[in-house]
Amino acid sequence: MSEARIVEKRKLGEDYIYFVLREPVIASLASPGQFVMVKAGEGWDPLLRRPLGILWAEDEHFALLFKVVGRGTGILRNLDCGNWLDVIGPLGNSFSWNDNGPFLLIAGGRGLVPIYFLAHALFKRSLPFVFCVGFKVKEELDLLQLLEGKNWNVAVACEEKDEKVFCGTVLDVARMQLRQNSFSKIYVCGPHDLLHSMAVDAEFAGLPIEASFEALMGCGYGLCLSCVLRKKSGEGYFHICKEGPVIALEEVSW
């Protein structure tokens, strides 16, 4: 359990909220995919932590980037620079990649946490990619301001019509590149009927494919069992939390 010091916060359209927060030993340990435990408030209502994933790491420093769905993160989005979180983590498994790529990056809507991470960690090491992100309406378009600067190869979709945009899917703007590309592995990060589509598309067969699934999480411990995924080899059940979030999308029972 550690406290970390929000240092910058920013609102990015209506419902999203940007932390950078200093924390030492979370920020050097943290990998792409891992996430942290955030406790919202100071008694005990809220009762349970936050699952947020990791934004990116750098130095003494990490980010978090969460929508305000509820009473948790509606308490979080008033907390201001200079105000502390109890944080538990960096948690979970992380993408791995044991070849030079290109590889091919697929995000929806807040699936863009752990892949935008992924995306920083492979720029470092010069290594190639494709960076497909997609959101259901414009407003979320907000987000890409994380994007500006970025010396990265993007392909944006969205789902409403917006003249600076492909109009269309996330998996769309994939399996355009998928055409025109080769790639040696596709990481993924989404809502679950994402997912289940990847799994069962032939387009997306042929390659190897990471995906970090979402799931609410009561202790993120293995211990509450409220995220797990069957396997599909039929013997048990992944727990998100403790062996993911991060799983080979073949290995999941749909």
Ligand SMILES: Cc1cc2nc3c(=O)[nH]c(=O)nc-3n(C[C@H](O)[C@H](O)[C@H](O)COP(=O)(O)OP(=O)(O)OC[C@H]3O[C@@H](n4cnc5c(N)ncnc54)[C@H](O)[C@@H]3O)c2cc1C
Contents of the next structure:
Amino acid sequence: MSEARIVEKRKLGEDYIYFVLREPVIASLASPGQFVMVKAGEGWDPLLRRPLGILWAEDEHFALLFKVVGRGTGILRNLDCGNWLDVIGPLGNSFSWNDNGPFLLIAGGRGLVPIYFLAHALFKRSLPFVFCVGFKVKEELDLLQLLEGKNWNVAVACEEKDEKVFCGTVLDVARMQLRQNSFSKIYVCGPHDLLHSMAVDAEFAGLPIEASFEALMGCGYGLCLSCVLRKKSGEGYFHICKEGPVIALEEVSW
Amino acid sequence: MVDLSVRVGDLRLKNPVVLASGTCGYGRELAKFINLKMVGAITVKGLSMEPWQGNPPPRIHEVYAGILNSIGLENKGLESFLREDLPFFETIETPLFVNIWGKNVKEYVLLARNLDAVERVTAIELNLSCPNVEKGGVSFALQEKVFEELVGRVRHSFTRKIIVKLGPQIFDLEKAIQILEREGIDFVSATNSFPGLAVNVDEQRFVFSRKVAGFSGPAIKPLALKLVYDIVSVTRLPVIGMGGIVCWRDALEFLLIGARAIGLGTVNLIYPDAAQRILKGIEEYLDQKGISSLEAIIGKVR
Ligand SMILES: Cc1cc2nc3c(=O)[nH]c(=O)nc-3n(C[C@H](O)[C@H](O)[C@H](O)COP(=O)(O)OP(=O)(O)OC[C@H]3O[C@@H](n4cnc5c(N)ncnc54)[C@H](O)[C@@H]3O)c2cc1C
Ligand SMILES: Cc1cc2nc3c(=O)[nH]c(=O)nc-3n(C[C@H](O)[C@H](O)[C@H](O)COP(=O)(O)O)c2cc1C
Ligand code: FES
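Since the structure above is the form predicted on its own, I would like to see how the form predicted together with the named molecule looks, so please show that one next.
All chains and molecules follow, beginning with the one already shown.
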């Protein structure tokens, strides 16, 4: 458990907040795919911590990017530089890769967070990848500011028409990439529907896909058994905070 | 130095903090955050004979200052617990309580017998809120005859301490306590979570597939206190009080009305080091009041 100090805050679009936090221990331990549990406000209402993915981590700092959707994120939105955030982490497992690229990275909406961290790690190791990112509404395109100045191969889609980017879903641009190049592995994070579509889509069949999943979480570290996802083989569930959030897509039952 | 140790019957705990079942995993998960030697006792997640996969998601839902959970008693089963987790407990001395549940009386008895052979287990705690499949799915706590048969038969199968965990739903509190005393049960713990309900207004359906879920957290504290107060009023059996404790003040409320130890549940999910924080608070309180031992204030408010 640590106190992380907010050293930078940015508002991206109407709904997204970006924080850079100073907390050397989390920063030094974090790897792509991992998350932190954040206390929203002091006191006991709201009660539970909120899980948020790690956007990047470097030296003594790490970053969060979250969409304001309810009570907890609504409170977090009002914090400013100089404020402290009560966080536990890094938690969960992380993406795995070998030295063979190229990799196809797919991010839907706020699923951008762990995929962005992965892109950082791959880029640092000079491993080739294509980063497909898709948004539902034009306003979310403000998140592209995070990609400015990066020398990454990025393909953008937006479901709402905008003159600057491809109109469609992130899966549309990902499929185009699949037809043009051969990839050794796919990484994805996004809404449940997106992961489901990929699991049943013949074009993605046969390729290894690592997906980062979300679930309602009570604790984030394996105490409460609330964060479950049904396994395909055998009986029972994955516990997303411990055995995930990164799980091979083919091992999940839909 | 303030003496935080408490007598719970003839068991002495180095302090009154007991980690409640279902909110501290099988121990090791929490050991990353706190030194488990620090707590009075630890109660592991409710075990059944066979592994049990529990309910489909969603399993948790936050309400004002509380949570509803529908974990559905998921657990790894007795054998895996003994193989995978017991060795960890051999490395620490903290008293170990094992919470158990079965689908019928026979299963409870079998669990009790198996655990009787495991010296390291200080006590078993019977969770009675699960459905009795042989009696139409009504919980063991709602049927006097089954309740009596259950505690009696478990008593004959386990030679060390037995804790019976009560919740708000019980056929008759006074009668139930009389049965526990008569059968030679050692301690009572209370309360289990309260039955609660939540409705998803956007989708116009119940939040949980089983509709009813267990309500816990700070919102239930006054209800839990009242139940513990009532139990202490009718028995000399030591009571481990719990329900909604999140800070040292809450813990003291339970101790002042006569609970001899206190259980921490939901708070472990938010602050994994809650036990340490609460102990520190109790110690400072006693110190400031110039009271040298916690025992001196137990039951002071009646
Ligand atoms: C491992 C993990 C990593 C995550 N990373 C990020 C991230 O980097 N950025 C980000 O914006 N969000 C992320 N989320 C989702 C984020 O945790 C939720 O949006 C947040 O908890 C909502 O809190 P709230 O109090 O604002 O919403 P509430 O008032 O609690 O609920 C508002 C709405 O959000 C939904 N919701 C609540 N919790 C979750 C959850 N855990 N997963 C999905 N939906 C939820 C509710 O069902 C409800 O519809 C992540 C979730 C997980 C499990
Ligand atoms: C996620 C969760 C799982 C629980 N699992 C069990 C269990 O397996 N057996 C049991 O007897 N009680 C179980 N409980 C009940 C707690 O042990 C405790 O009695 C209850 O939550 C009230 O205390 P609290 O308000 O401090 O959480 C569980 C509670 C929670 C929140
Ligand atoms: S969130 Fe508690 S076990 Fe995963």
